[in-house]
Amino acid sequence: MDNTKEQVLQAYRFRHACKEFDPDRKISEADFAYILETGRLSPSSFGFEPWQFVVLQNADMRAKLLPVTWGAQKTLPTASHFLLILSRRPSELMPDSEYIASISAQVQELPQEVAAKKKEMYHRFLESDFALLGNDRAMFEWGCRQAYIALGNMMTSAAMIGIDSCPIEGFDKEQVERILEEEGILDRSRLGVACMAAFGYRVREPRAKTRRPVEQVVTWVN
(Lines of atoms letter the chains of each structure in order from A and count residues from 1; the text may use other names and numbers.)
(Lines give C-alpha, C1' and ligand atoms only; values in the text may rest on other atoms or scores of the structure.)
Protein backbone atom coordinates (compact mmCIF):
# COMPACT_ATOMS: atom_id res chain seq x y z
CA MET A 1 0.00 0.00 0.00
CA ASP A 2 2.79 2.43 0.87
CA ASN A 3 4.44 1.63 -2.45
CA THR A 4 1.21 2.39 -4.31
CA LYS A 5 0.80 5.71 -2.51
CA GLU A 6 4.35 6.68 -3.39
CA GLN A 7 3.77 5.80 -7.04
CA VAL A 8 0.73 8.07 -7.13
CA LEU A 9 2.62 10.93 -5.48
CA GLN A 10 5.51 10.47 -7.89
CA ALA A 11 3.07 10.79 -10.78
CA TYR A 12 1.82 14.10 -9.38
CA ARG A 13 5.40 15.32 -8.97
CA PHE A 14 6.19 14.24 -12.54
CA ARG A 15 3.14 15.86 -14.10
CA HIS A 16 3.36 19.45 -15.30
CA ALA A 17 1.67 21.56 -17.96
CA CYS A 18 3.89 20.50 -20.84
CA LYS A 19 3.91 23.34 -23.37
CA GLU A 20 5.81 21.55 -26.15
CA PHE A 21 6.15 17.88 -27.01
CA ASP A 22 8.67 15.76 -28.88
CA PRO A 23 6.96 15.43 -32.28
CA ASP A 24 8.93 12.26 -33.06
CA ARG A 25 7.64 10.31 -30.05
CA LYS A 26 4.14 8.85 -30.26
CA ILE A 27 1.99 7.35 -27.54
CA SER A 28 1.14 3.73 -28.27
CA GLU A 29 -2.44 2.79 -29.13
CA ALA A 30 -2.68 0.66 -25.99
CA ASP A 31 -1.39 3.43 -23.72
CA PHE A 32 -3.80 6.03 -25.05
CA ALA A 33 -6.70 3.58 -24.83
CA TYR A 34 -5.79 3.17 -21.15
CA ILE A 35 -5.81 6.97 -20.67
CA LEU A 36 -9.22 7.30 -22.32
CA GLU A 37 -10.56 4.44 -20.22
CA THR A 38 -9.67 6.27 -17.00
CA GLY A 39 -11.68 9.22 -18.34
CA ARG A 40 -14.62 7.00 -19.28
CA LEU A 41 -14.65 5.44 -15.82
CA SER A 42 -14.60 8.80 -14.04
CA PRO A 43 -17.43 9.78 -11.67
CA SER A 44 -20.11 12.31 -12.57
CA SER A 45 -23.07 13.89 -10.78
CA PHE A 46 -26.00 11.45 -10.79
CA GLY A 47 -23.83 9.24 -13.02
CA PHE A 48 -25.04 11.13 -16.12
CA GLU A 49 -21.60 11.34 -17.82
CA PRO A 50 -22.12 14.74 -19.48
CA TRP A 51 -18.83 14.51 -21.38
CA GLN A 52 -17.80 13.42 -24.84
CA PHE A 53 -14.17 12.96 -25.97
CA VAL A 54 -12.88 13.80 -29.46
CA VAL A 55 -9.32 12.66 -30.25
CA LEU A 56 -8.10 15.15 -32.85
CA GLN A 57 -5.28 13.51 -34.84
CA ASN A 58 -5.94 15.09 -38.24
CA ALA A 59 -3.12 17.52 -39.02
CA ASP A 60 -5.28 19.74 -41.23
CA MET A 61 -7.90 20.11 -38.50
CA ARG A 62 -5.25 20.96 -35.95
CA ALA A 63 -3.93 23.64 -38.31
CA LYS A 64 -7.43 25.11 -38.70
CA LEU A 65 -7.80 25.41 -34.94
CA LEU A 66 -4.34 26.91 -34.38
CA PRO A 67 -5.25 30.57 -35.17
CA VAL A 68 -8.09 30.54 -32.59
CA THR A 69 -6.34 28.44 -29.95
CA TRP A 70 -3.74 30.77 -28.48
CA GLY A 71 -3.04 28.49 -25.53
CA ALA A 72 -1.94 25.60 -27.75
CA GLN A 73 0.45 27.23 -30.21
CA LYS A 74 3.19 24.69 -29.48
CA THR A 75 1.10 21.78 -28.24
CA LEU A 76 -1.31 21.52 -31.17
CA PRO A 77 1.46 20.93 -33.73
CA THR A 78 3.63 18.68 -31.53
CA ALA A 79 1.31 16.61 -29.30
CA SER A 80 1.15 12.91 -29.97
CA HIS A 81 -2.57 13.00 -29.13
CA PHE A 82 -4.81 16.07 -28.86
CA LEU A 83 -8.10 15.76 -27.01
CA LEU A 84 -11.22 17.92 -27.18
CA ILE A 85 -13.36 17.44 -24.08
CA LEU A 86 -16.97 18.32 -24.76
CA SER A 87 -19.81 18.93 -22.34
CA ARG A 88 -23.52 18.53 -23.01
CA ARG A 89 -25.75 21.53 -23.54
CA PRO A 90 -28.63 22.27 -21.13
CA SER A 91 -31.19 20.72 -23.50
CA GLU A 92 -29.35 17.40 -23.15
CA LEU A 93 -29.23 17.62 -19.36
CA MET A 94 -32.86 18.44 -18.65
CA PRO A 95 -34.68 15.77 -16.61
CA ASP A 96 -37.03 15.03 -19.53
CA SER A 97 -34.32 14.84 -22.21
CA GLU A 98 -33.77 11.76 -24.34
CA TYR A 99 -30.14 11.67 -23.21
CA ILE A 100 -30.97 11.47 -19.48
CA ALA A 101 -33.67 8.87 -20.17
CA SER A 102 -31.22 6.75 -22.17
CA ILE A 103 -28.59 6.88 -19.43
CA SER A 104 -31.11 5.81 -16.78
CA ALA A 105 -32.64 3.00 -18.85
CA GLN A 106 -29.84 1.72 -21.07
CA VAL A 107 -26.63 2.51 -19.19
CA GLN A 108 -27.67 2.37 -15.51
CA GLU A 109 -30.45 -0.15 -16.27
CA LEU A 110 -32.71 1.28 -13.57
CA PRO A 111 -36.17 -0.16 -13.01
CA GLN A 112 -38.87 2.28 -14.13
CA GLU A 113 -39.95 3.18 -10.60
CA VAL A 114 -36.36 3.82 -9.51
CA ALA A 115 -35.68 5.91 -12.62
CA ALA A 116 -38.82 7.96 -11.92
CA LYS A 117 -37.73 8.72 -8.34
CA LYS A 118 -34.23 9.60 -9.52
CA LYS A 119 -35.72 11.93 -12.12
CA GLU A 120 -37.73 13.73 -9.42
CA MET A 121 -34.64 14.08 -7.25
CA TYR A 122 -32.60 15.34 -10.18
CA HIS A 123 -35.24 17.94 -11.07
CA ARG A 124 -35.28 19.18 -7.48
CA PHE A 125 -31.49 19.40 -7.51
CA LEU A 126 -31.49 21.49 -10.70
CA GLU A 127 -34.40 23.68 -9.64
CA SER A 128 -33.64 24.46 -6.00
CA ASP A 129 -30.46 22.86 -4.62
CA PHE A 130 -28.14 24.38 -7.25
CA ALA A 131 -30.70 26.71 -8.92
CA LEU A 132 -29.51 25.85 -12.42
CA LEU A 133 -32.81 25.74 -14.28
CA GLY A 134 -33.31 28.77 -16.51
CA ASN A 135 -29.61 29.64 -16.58
CA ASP A 136 -28.17 27.98 -19.67
CA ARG A 137 -24.62 29.16 -19.07
CA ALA A 138 -24.60 27.91 -15.48
CA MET A 139 -26.10 24.61 -16.61
CA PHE A 140 -23.39 24.17 -19.26
CA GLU A 141 -20.65 25.05 -16.78
CA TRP A 142 -22.05 22.48 -14.35
CA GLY A 143 -21.47 19.85 -17.02
CA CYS A 144 -18.00 21.26 -17.67
CA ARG A 145 -17.07 20.93 -14.00
CA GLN A 146 -17.74 17.23 -14.24
CA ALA A 147 -15.78 16.96 -17.48
CA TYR A 148 -12.81 18.35 -15.56
CA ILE A 149 -12.98 15.34 -13.23
CA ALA A 150 -12.39 13.11 -16.24
CA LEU A 151 -9.63 15.45 -17.43
CA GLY A 152 -7.83 15.26 -14.09
CA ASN A 153 -8.05 11.49 -14.00
CA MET A 154 -6.67 11.19 -17.52
CA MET A 155 -3.73 13.48 -16.78
CA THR A 156 -2.89 11.53 -13.63
CA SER A 157 -3.17 8.15 -15.31
CA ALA A 158 -0.93 9.42 -18.11
CA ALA A 159 1.67 10.67 -15.63
CA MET A 160 1.72 7.30 -13.89
CA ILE A 161 3.07 5.70 -17.08
CA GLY A 162 5.46 8.52 -17.94
CA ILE A 163 3.27 10.40 -20.42
CA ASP A 164 3.10 14.19 -20.29
CA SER A 165 -0.01 16.32 -20.68
CA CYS A 166 -1.27 19.88 -20.77
CA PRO A 167 -4.80 21.08 -19.99
CA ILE A 168 -5.83 23.96 -22.27
CA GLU A 169 -8.42 26.71 -21.84
CA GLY A 170 -6.65 29.27 -24.03
CA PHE A 171 -8.99 29.35 -27.01
CA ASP A 172 -11.81 31.35 -28.57
CA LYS A 173 -14.72 29.09 -27.68
CA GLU A 174 -17.11 30.53 -30.27
CA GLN A 175 -14.60 30.29 -33.11
CA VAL A 176 -13.44 26.80 -32.14
CA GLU A 177 -17.00 25.51 -31.98
CA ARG A 178 -17.88 27.16 -35.30
CA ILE A 179 -14.93 25.45 -37.03
CA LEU A 180 -15.76 22.09 -35.50
CA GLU A 181 -19.40 22.45 -36.54
CA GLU A 182 -18.45 23.38 -40.11
CA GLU A 183 -16.25 20.30 -40.29
CA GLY A 184 -19.05 18.05 -39.06
CA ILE A 185 -17.24 17.20 -35.83
CA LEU A 186 -19.55 19.00 -33.39
CA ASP A 187 -23.33 19.28 -33.09
CA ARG A 188 -23.57 22.59 -31.25
CA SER A 189 -27.22 22.03 -30.37
CA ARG A 190 -26.14 19.13 -28.16
CA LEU A 191 -22.51 19.71 -27.15
CA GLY A 192 -19.99 22.47 -26.49
CA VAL A 193 -16.25 22.55 -25.87
CA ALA A 194 -15.40 22.41 -22.16
CA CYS A 195 -11.61 22.30 -22.50
CA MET A 196 -8.77 20.70 -24.42
CA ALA A 197 -5.84 18.51 -23.43
CA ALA A 198 -2.61 17.59 -25.18
CA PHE A 199 -0.65 14.39 -24.51
CA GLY A 200 2.84 13.33 -25.51
CA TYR A 201 6.44 13.33 -24.34
CA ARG A 202 8.33 16.38 -23.10
CA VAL A 203 11.23 17.87 -25.04
CA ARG A 204 12.82 19.43 -21.96
CA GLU A 205 12.63 19.07 -18.19
CA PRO A 206 10.36 21.56 -16.39
CA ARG A 207 11.35 23.74 -13.49
CA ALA A 208 10.71 22.40 -10.01
CA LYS A 209 7.03 22.17 -9.04
CA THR A 210 5.77 24.99 -6.82
CA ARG A 211 2.71 24.75 -4.57
CA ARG A 212 1.50 26.38 -1.36
CA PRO A 213 2.32 24.39 1.78
CA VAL A 214 -0.40 22.08 3.07
CA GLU A 215 -0.97 24.32 6.13
CA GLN A 216 -2.18 27.10 3.81
CA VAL A 217 -4.41 24.79 1.79
CA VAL A 218 -6.18 22.57 4.32
CA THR A 219 -8.48 23.57 7.19
CA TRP A 220 -9.54 20.90 9.67
CA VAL A 221 -12.79 21.20 11.60
CA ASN A 222 -12.74 18.63 14.43
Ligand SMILES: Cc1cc2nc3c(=O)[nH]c(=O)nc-3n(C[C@H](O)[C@H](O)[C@H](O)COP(=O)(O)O)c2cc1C
Given for the second form:
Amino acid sequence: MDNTKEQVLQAYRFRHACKEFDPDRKISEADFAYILETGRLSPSSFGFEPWQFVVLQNADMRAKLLPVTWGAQKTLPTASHFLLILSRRPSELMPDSEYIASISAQVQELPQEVAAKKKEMYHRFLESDFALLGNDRAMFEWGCRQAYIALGNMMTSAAMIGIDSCPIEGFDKEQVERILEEEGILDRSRLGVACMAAFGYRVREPRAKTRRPVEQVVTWVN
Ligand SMILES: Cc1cc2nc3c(=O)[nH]c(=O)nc-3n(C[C@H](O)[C@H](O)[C@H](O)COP(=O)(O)O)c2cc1C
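What would you give as the form predicted together with this ligand, now that the form predicted on its own is on the page?
Time for the whole complex; same chain goes first.
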Protein backbone atom coordinates (compact mmCIF):
# COMPACT_ATOMS: atom_id res chain seq x y z
CA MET A 1 0.00 0.00 0.00
CA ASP A 2 2.81 2.41 0.91
CA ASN A 3 4.37 1.59 -2.42
CA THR A 4 1.13 2.46 -4.23
CA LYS A 5 0.83 5.75 -2.36
CA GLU A 6 4.38 6.65 -3.31
CA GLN A 7 3.69 5.76 -6.96
CA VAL A 8 0.60 7.95 -7.02
CA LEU A 9 2.45 10.85 -5.40
CA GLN A 10 5.28 10.42 -7.86
CA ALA A 11 2.77 10.79 -10.69
CA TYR A 12 1.46 14.01 -9.13
CA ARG A 13 5.00 15.32 -8.88
CA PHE A 14 5.83 14.20 -12.42
CA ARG A 15 2.77 15.98 -13.85
CA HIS A 16 3.34 19.57 -14.75
CA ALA A 17 1.87 21.90 -17.31
CA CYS A 18 4.11 20.79 -20.16
CA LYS A 19 4.76 23.74 -22.46
CA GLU A 20 6.21 21.91 -25.46
CA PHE A 21 6.18 18.28 -26.58
CA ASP A 22 8.63 16.21 -28.56
CA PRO A 23 6.96 16.24 -32.00
CA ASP A 24 8.60 12.93 -32.90
CA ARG A 25 7.21 10.93 -29.98
CA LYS A 26 3.68 9.63 -30.31
CA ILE A 27 1.52 8.16 -27.56
CA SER A 28 0.52 4.62 -28.49
CA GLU A 29 -3.10 3.93 -29.40
CA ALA A 30 -3.48 1.69 -26.35
CA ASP A 31 -2.05 4.30 -23.97
CA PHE A 32 -4.30 7.04 -25.29
CA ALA A 33 -7.32 4.74 -25.11
CA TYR A 34 -6.42 4.16 -21.43
CA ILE A 35 -6.27 7.93 -20.80
CA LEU A 36 -9.66 8.47 -22.46
CA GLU A 37 -11.10 5.59 -20.46
CA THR A 38 -10.20 7.32 -17.19
CA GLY A 39 -12.07 10.37 -18.48
CA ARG A 40 -15.07 8.29 -19.46
CA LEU A 41 -15.18 6.62 -16.04
CA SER A 42 -15.10 9.95 -14.18
CA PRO A 43 -17.88 10.88 -11.78
CA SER A 44 -20.47 13.53 -12.64
CA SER A 45 -23.35 15.15 -10.78
CA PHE A 46 -26.40 12.87 -11.01
CA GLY A 47 -24.26 10.72 -13.31
CA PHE A 48 -25.29 12.80 -16.32
CA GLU A 49 -21.83 12.79 -17.98
CA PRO A 50 -22.20 16.24 -19.55
CA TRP A 51 -18.87 15.93 -21.40
CA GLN A 52 -17.85 14.96 -24.92
CA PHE A 53 -14.23 14.43 -25.93
CA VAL A 54 -12.92 15.44 -29.37
CA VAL A 55 -9.42 14.19 -30.23
CA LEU A 56 -8.07 16.79 -32.63
CA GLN A 57 -5.36 15.13 -34.71
CA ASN A 58 -5.91 16.94 -38.01
CA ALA A 59 -2.94 19.28 -38.63
CA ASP A 60 -5.00 21.79 -40.67
CA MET A 61 -7.59 22.03 -37.92
CA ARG A 62 -4.90 22.56 -35.31
CA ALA A 63 -3.38 25.31 -37.48
CA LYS A 64 -6.78 27.00 -37.77
CA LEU A 65 -7.14 27.10 -33.99
CA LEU A 66 -3.60 28.31 -33.31
CA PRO A 67 -4.24 32.08 -33.78
CA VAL A 68 -7.10 32.02 -31.23
CA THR A 69 -5.45 29.64 -28.73
CA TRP A 70 -2.77 31.75 -27.08
CA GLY A 71 -2.24 29.30 -24.21
CA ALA A 72 -1.20 26.47 -26.53
CA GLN A 73 1.20 28.12 -28.97
CA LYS A 74 3.83 25.39 -28.61
CA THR A 75 1.61 22.54 -27.46
CA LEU A 76 -1.06 22.66 -30.16
CA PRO A 77 1.48 22.03 -32.94
CA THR A 78 3.62 19.49 -31.03
CA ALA A 79 1.15 17.46 -28.94
CA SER A 80 0.91 13.81 -29.79
CA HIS A 81 -2.80 14.00 -28.95
CA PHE A 82 -4.84 17.19 -28.52
CA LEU A 83 -8.16 17.00 -26.75
CA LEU A 84 -11.12 19.37 -26.85
CA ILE A 85 -13.29 18.80 -23.81
CA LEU A 86 -16.85 19.84 -24.58
CA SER A 87 -19.75 20.23 -22.23
CA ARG A 88 -23.49 20.21 -22.82
CA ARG A 89 -25.53 23.37 -23.11
CA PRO A 90 -28.65 23.93 -20.98
CA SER A 91 -30.90 22.73 -23.84
CA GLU A 92 -29.41 19.26 -23.28
CA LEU A 93 -29.29 19.46 -19.49
CA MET A 94 -32.89 20.44 -18.81
CA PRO A 95 -34.78 17.73 -16.91
CA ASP A 96 -37.13 17.28 -19.90
CA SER A 97 -34.40 17.01 -22.52
CA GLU A 98 -33.95 13.95 -24.70
CA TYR A 99 -30.36 13.68 -23.49
CA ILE A 100 -31.30 13.39 -19.81
CA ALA A 101 -34.08 10.94 -20.67
CA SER A 102 -31.70 8.77 -22.68
CA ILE A 103 -29.03 8.75 -19.96
CA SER A 104 -31.61 7.68 -17.37
CA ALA A 105 -33.20 5.01 -19.55
CA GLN A 106 -30.46 3.66 -21.82
CA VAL A 107 -27.24 4.34 -19.90
CA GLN A 108 -28.30 4.08 -16.26
CA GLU A 109 -31.09 1.64 -17.08
CA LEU A 110 -33.34 3.08 -14.40
CA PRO A 111 -36.87 1.69 -14.09
CA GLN A 112 -39.42 4.28 -15.25
CA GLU A 113 -40.66 5.19 -11.77
CA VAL A 114 -37.10 5.63 -10.46
CA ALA A 115 -36.19 7.81 -13.45
CA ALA A 116 -39.29 9.95 -12.80
CA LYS A 117 -38.32 10.45 -9.13
CA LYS A 118 -34.77 11.29 -10.12
CA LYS A 119 -36.04 13.82 -12.67
CA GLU A 120 -38.09 15.53 -9.94
CA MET A 121 -35.07 15.66 -7.62
CA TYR A 122 -32.91 16.98 -10.44
CA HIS A 123 -35.44 19.68 -11.22
CA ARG A 124 -35.46 20.77 -7.57
CA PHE A 125 -31.68 20.79 -7.53
CA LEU A 126 -31.54 23.02 -10.61
CA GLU A 127 -34.34 25.28 -9.44
CA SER A 128 -33.51 25.88 -5.79
CA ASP A 129 -30.45 24.05 -4.45
CA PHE A 130 -28.03 25.41 -7.01
CA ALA A 131 -30.41 27.98 -8.58
CA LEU A 132 -29.25 27.24 -12.11
CA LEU A 133 -32.58 27.29 -13.94
CA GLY A 134 -32.98 30.38 -16.09
CA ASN A 135 -29.25 31.16 -16.01
CA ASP A 136 -27.84 29.58 -19.16
CA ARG A 137 -24.29 30.66 -18.46
CA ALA A 138 -24.30 29.24 -14.91
CA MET A 139 -25.83 25.99 -16.12
CA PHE A 140 -23.27 25.57 -18.88
CA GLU A 141 -20.47 26.27 -16.39
CA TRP A 142 -21.98 23.67 -14.04
CA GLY A 143 -21.56 21.09 -16.81
CA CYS A 144 -18.01 22.33 -17.40
CA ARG A 145 -17.20 21.73 -13.74
CA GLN A 146 -17.91 18.03 -14.25
CA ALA A 147 -15.84 18.06 -17.43
CA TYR A 148 -12.89 19.38 -15.44
CA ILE A 149 -13.08 16.30 -13.19
CA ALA A 150 -12.54 14.18 -16.30
CA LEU A 151 -9.71 16.53 -17.30
CA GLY A 152 -8.00 16.05 -13.93
CA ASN A 153 -8.37 12.30 -14.02
CA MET A 154 -6.95 12.07 -17.53
CA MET A 155 -3.92 14.18 -16.64
CA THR A 156 -3.24 12.04 -13.57
CA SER A 157 -3.72 8.73 -15.35
CA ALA A 158 -1.38 9.97 -18.10
CA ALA A 159 1.25 10.92 -15.53
CA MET A 160 0.94 7.47 -13.92
CA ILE A 161 2.34 5.96 -17.14
CA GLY A 162 4.91 8.68 -17.84
CA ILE A 163 2.86 10.75 -20.30
CA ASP A 164 2.96 14.53 -20.08
CA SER A 165 0.02 16.88 -20.47
CA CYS A 166 -1.09 20.49 -20.35
CA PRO A 167 -4.55 21.75 -19.40
CA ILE A 168 -5.56 24.73 -21.56
CA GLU A 169 -7.94 27.60 -20.95
CA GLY A 170 -5.84 30.09 -22.89
CA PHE A 171 -8.16 30.53 -25.86
CA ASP A 172 -10.87 32.83 -27.20
CA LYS A 173 -13.92 30.70 -26.58
CA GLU A 174 -16.16 32.53 -29.04
CA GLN A 175 -13.64 32.29 -31.88
CA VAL A 176 -12.74 28.68 -31.14
CA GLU A 177 -16.38 27.62 -31.09
CA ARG A 178 -17.09 29.57 -34.29
CA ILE A 179 -14.25 27.81 -36.12
CA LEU A 180 -15.27 24.39 -34.81
CA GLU A 181 -18.87 24.99 -35.86
CA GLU A 182 -17.84 26.16 -39.34
CA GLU A 183 -15.80 22.98 -39.70
CA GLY A 184 -18.74 20.81 -38.65
CA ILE A 185 -16.98 19.64 -35.47
CA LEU A 186 -19.26 21.37 -32.99
CA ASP A 187 -23.01 21.90 -32.80
CA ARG A 188 -23.17 25.00 -30.62
CA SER A 189 -26.87 24.59 -29.90
CA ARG A 190 -26.02 21.42 -27.96
CA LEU A 191 -22.40 21.75 -26.82
CA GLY A 192 -19.72 24.28 -25.96
CA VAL A 193 -15.98 24.09 -25.30
CA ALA A 194 -15.16 23.64 -21.60
CA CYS A 195 -11.38 23.43 -21.91
CA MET A 196 -8.61 21.73 -23.87
CA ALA A 197 -5.79 19.37 -22.97
CA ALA A 198 -2.60 18.47 -24.80
CA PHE A 199 -0.80 15.15 -24.30
CA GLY A 200 2.65 13.98 -25.36
CA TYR A 201 6.22 13.68 -24.14
CA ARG A 202 8.23 16.59 -22.74
CA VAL A 203 11.22 18.06 -24.58
CA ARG A 204 12.82 19.45 -21.44
CA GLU A 205 12.54 19.11 -17.67
CA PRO A 206 10.24 21.64 -15.97
CA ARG A 207 11.25 24.01 -13.20
CA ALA A 208 10.70 22.73 -9.67
CA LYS A 209 7.07 22.59 -8.59
CA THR A 210 5.78 25.42 -6.38
CA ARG A 211 2.74 25.06 -4.12
CA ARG A 212 1.41 26.74 -0.94
CA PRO A 213 2.26 24.71 2.20
CA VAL A 214 -0.43 22.34 3.48
CA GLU A 215 -1.13 24.50 6.58
CA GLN A 216 -2.20 27.35 4.31
CA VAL A 217 -4.39 25.13 2.17
CA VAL A 218 -6.23 22.94 4.68
CA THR A 219 -8.41 23.90 7.64
CA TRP A 220 -9.53 21.16 10.02
CA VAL A 221 -12.69 21.43 12.08
CA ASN A 222 -12.43 18.79 14.81
C1 LIG B 1 -7.91 24.97 -15.96
C2 LIG B 1 -6.49 25.26 -16.31
C3 LIG B 1 -6.17 26.00 -17.43
C4 LIG B 1 -4.85 26.23 -17.79
N5 LIG B 1 -4.56 26.86 -18.97
C6 LIG B 1 -3.29 26.88 -19.41
C7 LIG B 1 -2.97 27.34 -20.71
O8 LIG B 1 -3.83 27.77 -21.48
N9 LIG B 1 -1.68 27.28 -21.12
C10 LIG B 1 -0.69 26.80 -20.33
O11 LIG B 1 0.46 26.74 -20.77
N12 LIG B 1 -0.94 26.38 -19.05
C13 LIG B 1 -2.21 26.39 -18.60
N14 LIG B 1 -2.50 25.91 -17.35
C15 LIG B 1 -1.40 25.41 -16.51
C16 LIG B 1 -1.17 26.20 -15.22
O17 LIG B 1 -0.55 27.42 -15.49
C18 LIG B 1 -0.36 25.30 -14.29
O19 LIG B 1 -1.08 24.13 -14.02
C20 LIG B 1 0.00 25.99 -12.97
O21 LIG B 1 0.81 27.10 -13.18
C22 LIG B 1 0.69 25.03 -12.00
O23 LIG B 1 1.84 24.47 -12.58
P24 LIG B 1 2.05 22.90 -12.79
O25 LIG B 1 0.77 22.37 -13.41
O26 LIG B 1 3.19 22.80 -13.76
O27 LIG B 1 2.32 22.28 -11.48
C28 LIG B 1 -3.80 25.74 -16.96
C29 LIG B 1 -4.15 25.02 -15.81
C30 LIG B 1 -5.46 24.76 -15.50
C31 LIG B 1 -5.76 23.90 -14.30
